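The data below hold one chain only, encoded as structure tokens and taken in the form predicted alone.
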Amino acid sequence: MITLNIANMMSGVMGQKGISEKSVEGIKDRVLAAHEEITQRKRSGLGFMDLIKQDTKDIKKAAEAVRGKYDNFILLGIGGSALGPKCIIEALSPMHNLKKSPKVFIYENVDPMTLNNILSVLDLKKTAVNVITKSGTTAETMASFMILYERLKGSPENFIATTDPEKGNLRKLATELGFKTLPIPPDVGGRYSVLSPVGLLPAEIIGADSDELLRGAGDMQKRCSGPDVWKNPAYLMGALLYLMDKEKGRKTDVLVPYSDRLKVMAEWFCQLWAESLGKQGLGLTPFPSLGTTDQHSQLQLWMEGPEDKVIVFIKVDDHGADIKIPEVFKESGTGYLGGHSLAELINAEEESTELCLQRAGRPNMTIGVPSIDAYHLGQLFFFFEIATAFTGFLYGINPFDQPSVEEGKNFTYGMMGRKGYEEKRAEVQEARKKKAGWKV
């Protein structure tokens, strides 16, 4: 089971730079209100909590069909529809395309050169295409889908649509064209969808067990189900980061996994945290990092820069492999490393960085992960999701909408000529006129 160590967040260790137990007790009413929002399902969007109970039979069947027939698998999605699957692949099957088949490609942006490069190395007839958009209106995903559909016209068996079970443009098209489909439950938003078929199908494609992901999430749900903030690690993380903002002005949360396999986890967390909490002038700014790499690029800033950050480490006990450092160059300045191992070194670096920050009065906390496997990855996903929802409720905002993102989409619709968005097109044209005289 993953753990949370908060010693370097508390005033008992950090002095005035830390949070007192009295402060945590002081928001008890807000904690209980947030807990009630979650347990009584007072808002739509909490459907991610039900994903642990889903039947994975159809997902496994679809994955088996892909593995048995195709050399390649392309996932078309953006935001949570791409970051979640990327996180699973990097964590559970690193360097997948160099070692295993089918090869997996994720096209998440609309950079034409990227798609051109992907298509240049694939035989599309030997490629399964998984298009993911719940609404079926995501411009980036639908544009890339339209391109691949045109090139594979007459081959509906190559496509799997992961979308709303009943409505939306993609659902309608999939029904008309005879695509295989997998459902995204109506009450599950994109950034909370990693444990739906959005993430579970790619997991099965690479040979990971989707049931183990769900088992880990289920065990974490049990652990994070109680109202006592001191016994609920997800609530405790959220409460402390909230108090660091309100009491200390620390509004930036840096997530630092000490494992290359969890680098994308930090990116996935950034969307979850930013899009859920950044509303009404409130929220916390996430920043992705990587240990030990960023000790050599960012640690100086964390140690002596603006006191506006909290560092959240992810420490891995068992990295799944280890390499001994040979006892050579004994008379040189690096001879001391001989006889140790890379796992010893990376874990020593993580612990040393914690201590350096603590000594400098810079708050930090550590999430401990026993090993990187499907079970513990499922725990991490659920832990961060419930912590995000809880923290949103502490702030008094809805952690499941994204109104400003929708406005950007509306401008794009207008620029691309979508019917009904003519006013948005006119607004863009007017804005262009205002910008015209300011180009240098």
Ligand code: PA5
Given for the second form:
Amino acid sequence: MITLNIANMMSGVMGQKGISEKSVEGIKDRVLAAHEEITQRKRSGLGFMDLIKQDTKDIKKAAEAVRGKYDNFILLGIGGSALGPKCIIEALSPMHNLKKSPKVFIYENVDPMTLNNILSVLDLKKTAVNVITKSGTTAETMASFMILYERLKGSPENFIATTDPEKGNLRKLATELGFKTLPIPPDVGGRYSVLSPVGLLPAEIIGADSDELLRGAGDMQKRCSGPDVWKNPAYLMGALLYLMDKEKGRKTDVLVPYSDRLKVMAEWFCQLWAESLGKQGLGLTPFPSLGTTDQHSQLQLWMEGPEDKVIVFIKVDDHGADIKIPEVFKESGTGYLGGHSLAELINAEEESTELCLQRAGRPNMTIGVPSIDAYHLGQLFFFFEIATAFTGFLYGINPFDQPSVEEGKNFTYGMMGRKGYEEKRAEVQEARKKKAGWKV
Ligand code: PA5
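Given the form predicted alone, corresponding form predicted in complex with 5-phosphoarabinonic acid:
The complete assembly is shown below, putting the previous chain first.
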């Protein structure tokens, strides 16, 4: 089971810089209210909690068909429709394309050069295309879909659409064009969709067991189901970050996995946390990082820069591989490393960074992960999702909407000439006039 160590967040260890147990007790009513929001399903968006009960038969069948027939798998999606799958692939099948088939490509940003490069190495006829969009309308995803559809005309069997079961343009088109489809349940938002077919199909494509992801999430759900904040690690993380913001003015949380395989998990978490909590002038700003790399880039700032951050480490016990450092150069200054291993070194670096920060009075906590496999990845996903929803309820905001993301989409629709968005287009033109005189 993953664990959470909060020692370096608490006043017992950190003195004035930490949170007292009394402060945590002091928000008990808010905690209980947030717990009730979750357990009583007071608003829509909590459907991600039901994903653990999914029947994965259809997903496995679709993946098997792809694996048996295609050399490549390309995923078109953005935001919640790309980061979860990307995280699963990086964590469970690092360097996938150098080692395994089908090769997997994720095209999320609409950078023309990226698609150009991907298309230059793919034989599209031997490529399965998974278009993922919950809304079925996102401009980036639909544009890249249109390009690939046109190039693959006459081959609807190459496409799998993962989208809302009823709503949206993609659902309509997929039905008309006879694509294989997989549903994103209506009550599951984009950034909470990693354990739906959005993440489970790519997981199966790379040879991971989607049932293991769900089993891990299910066990984490049990672990995080009680109202007692001291016994519920997801609530505890949320409550401490909330208190660090409210009491100590720490408004940035940095997530630092000490594993290359979890680098994208920090990006996935940042989207989840930022889009869920950044509302009404509230929320903490998440920042994705990587240990040990960022010790040589960011640590100076974390220790001596503005006192506005909380560092959250992810420490991995078993990295799945280890390499001994040979006992060479014994008489040189570097001989002390010989006989140890890389896993020992990366974990020693993590522990030493925790201690540096603690000594400098900079609060931090550590999520412990026994190993990086589908089971523990499922636990991490669910842990962060429930912690995020809970923290949103502590702040008294809705963690499931994203009005500002929608506003950005609306201006784009206006500029690209979508019907019904003429006013947005006019607003953009007006803004362009104002900008014009300020270019140097
Ligand atoms: O969490 C969200 O709702 C967003 O970040 C979406 O994932 C993102 O905007 C993509 O939306 P869609 O899946 O509808 O294409």
